[in-house]
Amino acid sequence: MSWIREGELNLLERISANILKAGPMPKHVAFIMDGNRRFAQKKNMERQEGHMQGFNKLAETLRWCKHLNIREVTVYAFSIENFKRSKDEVDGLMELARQKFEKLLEERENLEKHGVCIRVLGDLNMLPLDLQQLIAKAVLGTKAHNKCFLNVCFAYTSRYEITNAVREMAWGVEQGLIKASDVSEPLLSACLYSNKSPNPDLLIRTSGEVRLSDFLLWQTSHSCLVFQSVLWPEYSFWNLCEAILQYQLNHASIQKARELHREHQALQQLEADRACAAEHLQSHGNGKPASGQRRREALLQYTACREERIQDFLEALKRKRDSFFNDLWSAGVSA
């Protein structure tokens, strides 16, 4: 089954899509694709076949999203917690991933035609080396595409992602790239696996479970959360429309909450910069209180230096992450 399904919506679906698109539409939708195992049990089939049906539904859902002008989709493909499942099931999921990433590499022309950029978010070191290399080829082979984006969370949990972001900031301090005082909410966001993406507007979980299961906890603090009882392999265009309608009904309050949060972050950063600039003035002054003009100049200078440090740190972090994928690519080519 292809990652990218061709085909138009039927007449009723097109009419419904056009009605929805008259309102505010989510640009980024995240899915917790839950219910594959229960679907297999319900249909008296092997668990592996349930997971295969789940992948097929993802391909169909991506087609719907394309017609609804949803440019970015993030999916929870494999949690770190899933490693606790039986060896047979984990091995089966790894083999399914190999097959699907191999299929993706065969579809490079189709991905280029649609401008699909594939990103894989998680700790790839937990995966078998051959799968890591396949993923690296898929990521690097599509990184220049920019029409739509598919983020696959694999060997991922949100708490692990946040912990890793903290480690990256600690590395930056140890390397002398940033100061401890530079650490902030926006900087942590920039160190997450998902740093290239805007936060999801809408998060959908299927199967009736009403929890996030350690998925995008940081990124969805101001997102619309929709929990639907349908099992993932049985998901339909109409289920997606229902979720988007819920987003539209809550759009105004979500946007207001996001704006208030941005204002609060900006105020926090200004206060932190003022405190650091004042400390610098005090340690380098002659004991006399600085004038208002001097304080303003010191604040501007400190802010410019902090922003330059952070930019240099983020560029170093990007080089470190890029080298990981490039090394995997090179090892896969030479193997």
Second form
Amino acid sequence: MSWIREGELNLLERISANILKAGPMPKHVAFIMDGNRRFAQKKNMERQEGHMQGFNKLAETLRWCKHLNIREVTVYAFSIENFKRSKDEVDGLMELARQKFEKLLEERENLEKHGVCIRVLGDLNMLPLDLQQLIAKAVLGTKAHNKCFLNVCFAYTSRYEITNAVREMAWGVEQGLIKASDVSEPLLSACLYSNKSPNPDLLIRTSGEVRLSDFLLWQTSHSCLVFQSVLWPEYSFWNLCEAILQYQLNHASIQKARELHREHQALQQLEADRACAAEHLQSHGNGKPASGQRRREALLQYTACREERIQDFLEALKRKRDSFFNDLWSAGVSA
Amino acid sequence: MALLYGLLWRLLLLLVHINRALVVWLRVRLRGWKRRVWERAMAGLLLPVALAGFPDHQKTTNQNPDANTSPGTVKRLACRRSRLLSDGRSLEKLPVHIGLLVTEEEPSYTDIANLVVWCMAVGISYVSVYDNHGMFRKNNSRLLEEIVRQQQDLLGGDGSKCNVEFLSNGADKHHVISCRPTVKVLSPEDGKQSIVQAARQLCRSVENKEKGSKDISVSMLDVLLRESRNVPDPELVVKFGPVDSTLGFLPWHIRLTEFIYCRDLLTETLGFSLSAWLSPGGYWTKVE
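Cool, the form predicted on its own is there; where's the form predicted together with its partner chain?
Zooming out: every chain and molecule, the one shown earlier first.
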């Protein structure tokens, strides 16, 4: 079945969508698509069939999001923890992923028409090589599209993602691109797999579980969390509307909390810069206390240097990540 | 047309607020009535219970009718004391570490202290209290006083086993008295900022050539984030107040944490929600 569903909403759905769109809408929604296995059990199907239904529901949900002007969606497709499941199930899921990514590549034109950019986030080197190559093709093939974005978390856990970001920053320090004192919250965010996306506004988990299960722990610190008891393959347009309504009810307070956090973070950065600039002045000074003017200049200079360092580092990181996909793609082509 | 939809949207929000107010009113009125009546009342309201803000799963044991209105402090406290002990006995399996996430703008210190003491009395080893303004941390002495006072009121002489330890980033003093149970007062600095500090520490050791970037692992970061805290991850976080978000609460530690939403800062509500979730077959007993 296809990744892209065509088709308009029916009249009632359209009216409800328009009513909701009169209020603040989330720009980025994250889904934990839980409940495929329970659904399969409930309907006396094979687990694999449950996962297939789950994928179909994903395609339908993307269609609804498009009609609701939700331009970015992140989904939790496969956790690193899921590798612990039975070999049969893991192999089945890998096979399903292979089929889906191959199908994606067949639908290139359709994806281009709708401007869908696919990104895959996770520790991809844990996957079989052929799947990695398929993923690389899909990601590179849709890289230039910018109407809507689908981020698929595959072989992903949040702790691995955060650790990887720390490792990248340490790599930057090793290469002499940045200093340890440059490490900050925005820099860590910029080193995550999800660095090209804004933080999710809304996180929805289905099937009644009320855990985050190591999904986007850093990015959802100030997101609206909605836990719904419906099983993922049974998810409906009305469930989505209910979640969006929940978001709208929380919007003002969450915005306020985000703003507070941003201010606090900016203050901390300023203080850190001040401390570093003062240290720098002292070590290069002539022992006399510096004037206020001198201190201000030193601070501005230090901040500018730090920002330049960080820019260079982030560019180097981007090149490293791009070459990972390019190498996979060219290996796939030549194979 | 846009104007019409705008008006309809406002109407929808108004309906939701009315719905919620009705639910709260009904909850107070129907307290002690059979659950069937409650469910029928809920079905009568158009919007799903989830939106009304009451916990979904209501498989619970006996509800004690609220006996707190009787005059006479001694009798009231005796009632509360015995109820605390029976609450503890009726809960199947307690979390070792519970988080109380307060999203209200101006929470009452008495209510928070009440909840903390209830958790400790019921047998929970670690209780973390958090608000995203860092208010509890700033006013920790006031909170400490309230907790000690509530403890003395409720537990009398037994309360001396209390340990109130205030988490800090090393700058403040630790008020450590004895072992368990332990109360931790957290603020946003303990969340992302502590992860950043751990990252900085690791990068500094890379800068000093003490280790390579490839040596950095999940467990290494985990140890650093746990070293200064020395508590297990919270199994359960109870969120109080109107905001449906973690608001920066310990992002690293809530990997497998279950969340319960409570609308008000009452021990009755907490006890009720906790027993519903901890009953056999309740979700939190499942392993990931």
